[in-house]
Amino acid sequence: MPALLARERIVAKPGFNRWLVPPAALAIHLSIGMAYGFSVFWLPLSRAVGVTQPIPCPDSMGFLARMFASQCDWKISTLGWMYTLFFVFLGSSAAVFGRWLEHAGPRKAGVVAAFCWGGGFLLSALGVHLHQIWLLWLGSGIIGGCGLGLGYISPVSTLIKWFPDRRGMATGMAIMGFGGGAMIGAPLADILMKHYATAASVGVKETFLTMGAIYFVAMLAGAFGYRVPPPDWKPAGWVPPVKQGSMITSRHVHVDRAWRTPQFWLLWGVLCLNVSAGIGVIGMASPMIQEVFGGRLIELPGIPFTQLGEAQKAQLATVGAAFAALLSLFNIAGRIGWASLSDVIGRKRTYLIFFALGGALYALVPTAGQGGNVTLFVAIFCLILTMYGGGFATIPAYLADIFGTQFVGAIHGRLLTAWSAAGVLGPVLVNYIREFQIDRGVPAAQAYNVTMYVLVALLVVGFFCNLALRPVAERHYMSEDELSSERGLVAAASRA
């Protein structure tokens, strides 16, 4: 197994077509963005134990009683811990585990991925059967996580070396996947459950054992599908330009010396900026909409959100469920849309359309709000999620562009801790404002107003620290001995 694993055995021979890489990435990526669902077991998950009802614990019962109750169910904040465990782990585990992987090969790190994630959910399962909300956080909180962590990264470096000449849409590719893998797992995890659901059972047990079992072998077929080129490998009639934009390198820049630099911390605070204004809103569109616009979406113009009867709330809800999906669809095309279109104008001409116009929709949000545009509204928040993945397929191809593509994957997963970062502070400001405001007496459809105007201040500093990037000093690159002895300790590191 060590051998079959080794970087040395997945060298492509000549030949070989670039073009079968993308789809083992999507695998791997399609698995892991399951991560996004994972909401469609919080319902079921909080009547494990009552079945058709919930049986709540005790006041009285402290939280690391609740750690250990098998008696009475799960709260729906407290299983929502994983999914704040998922972020933590993926940034933390892609910044600890990136320089291995450059080293151990992408094929040994889907293969791990392919095992925490995989045995995260039957770790997952056993603690339902035991009714241990410590087991789902571990199991698919935090090693769970680490195989998203060590998932997501797997494909970047190997993609941008296979792709010199089109990076972002390369890219692009396979972290679409990772946008779109709720859209695939949580309407399998749905007929799942019913199909599992007993009088004695909500199912989720069951489904966490097929669901873990289809990744594992969806993701083990990633990996092993995963080639690599030889050093200096180009494609065949691809000449680079004689003229380099000033922010592309051919060079190298060690990862033990890009995280020194100061491009690596304004990419830094360019990676967070954007994803936090995203992931507030992704976080409560549905919520959002309804308050927004109350009866107005259900032909009661007039009627706000909280005089709405109990069906009428029900028929509100399924039109900010359908808006959250549509948002979705929006947040891959993005993906690939904007990462493509990023090889033709430049990463850096990229991030500043993001920054410039996705400030300007956002201030024009309270106007749509205010004037009962729901279409206008709508529109505003599909183009803002097409920048915010967007920024996430593209970030790989500019860390390339400006430290080289020897370190590129371990550059990236220590990036990753800005997604993190961007998970706390975007949920943070969004809710805590919001909740601010309605506590001063403001109405709930105006209660996003000033969280909006609080994201355009966060997107003009984003504008500046992209701005203020300039190529990497002279004194940061790897000199051509360096290069070839870190390529000398890759082979070594493969044959051992």
The other form holds:
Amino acid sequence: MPALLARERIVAKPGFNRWLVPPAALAIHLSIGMAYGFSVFWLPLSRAVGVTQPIPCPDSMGFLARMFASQCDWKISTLGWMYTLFFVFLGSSAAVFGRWLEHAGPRKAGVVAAFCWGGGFLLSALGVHLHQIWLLWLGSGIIGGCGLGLGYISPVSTLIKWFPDRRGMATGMAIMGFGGGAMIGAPLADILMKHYATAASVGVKETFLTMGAIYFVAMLAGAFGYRVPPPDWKPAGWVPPVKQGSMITSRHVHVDRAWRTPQFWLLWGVLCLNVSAGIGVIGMASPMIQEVFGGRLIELPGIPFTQLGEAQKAQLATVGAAFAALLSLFNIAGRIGWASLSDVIGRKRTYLIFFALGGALYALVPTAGQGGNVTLFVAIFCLILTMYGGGFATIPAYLADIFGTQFVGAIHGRLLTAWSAAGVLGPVLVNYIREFQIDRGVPAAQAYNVTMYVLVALLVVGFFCNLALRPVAERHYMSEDELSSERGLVAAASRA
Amino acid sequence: MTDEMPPETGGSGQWGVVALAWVLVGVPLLWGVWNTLLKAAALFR
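Please could you give me the other form, the form predicted together with the partner chain, since above is the form predicted alone?
Let's see the whole complex now, leading with the same chain.
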């Protein structure tokens, strides 16, 4: 009998309903999606020692000493490194372990992801208990980051094989979960921290323990819910479209060959540029609406942001947070919406819309700001965010169209390094341009305009990368012998 | 087209299990969306 986690063990039996696979994938993606919501812990953790007030470390204390200091509080900027670790390790682990996943199967990958993500929370709880920041970086950032990468790609290949007729919708559902995870996790963490807080503790340690256990169970449930279809399974009555010169291939490119094709690097550019522009705009959205519209947002028209008092700025910050919340809703709506639409209009056209319409909308933001039209401004950002989310959700189906389904999980894993790169490029670009403008005396509200035009330039480059995509050259496809041999290896690995 | 395994391999559907699985992931997601909507409402006050 095959081992409990083996791929061979989870080949669907007659009567299995393929609509059970998306909720299993969602259970994993909703859990790991909490990575986006980690900032909810920063403020309480920044006073973990002082509880009511942060106890700052002495200025003379060096970086290394601060890493091991247990008598003074962590800065928010120190805690913020967790985000960098998350996205660097997400991309790296997806790239490194993607090939293994194709052989080991989604259940084994999902279980490993559950141990990494849930275990990362437990190690972080120990880090809070001992007040050692390096334990948090190691636990949630590095080990948890590997769980993110494995969990993120674990259902992709399986969903695409179950839904060859609706690839975009199927992967869109799972990836929507990653966008929605923080919507559940952040308010839950807030409730738990309030529940566990005492006069001597901010309650983060207990919250980490509780959430780690919840995510571990949810992810295990998801992993054990995965089933793979029998080889060459198709939905009854569905005939694969055969069209000469089509962008959808019925053949397969090996992962080790895929990344040497121009198509891989064009898609890498497509993802990286779409995400860089999106990350840039997300980072700017909340401060931008406050600084551009100032008093107009709190019924004090005509009073610019710089002339508002502290209480009024606090009111504006609430509006900024509300704007960010609204954007997160459009982000997840775009994931399922655009990915599903791509099944109808095609992946290439979908990305052409992202880059052309997106570019036009980014360019319109300064005009909407100068015109003082808050509704138009908000509507533009909401639409932009749908395309940011849609870019993530549509890319696995695009890869399956171009490279076939045999290695799509592994190829997707390697492509996710584009996300890691965008995670650095987007914020760096936006922050440097903004600082450069402000240093030259440009008013804060106007400093955003140049940044928006630079983001438009990124989208123009992305437009041409997407436009240049053609089917893979004949020589890159696997031969029938290679495919049979690979499928034999998968069967052997799954029995191991 | 059917969403179940092809009839020649047998199978009855499991739609009750499908509904339960969707409720298990759908309820937390809707709770999260509701919370976010409440927060976003401040923009329109």
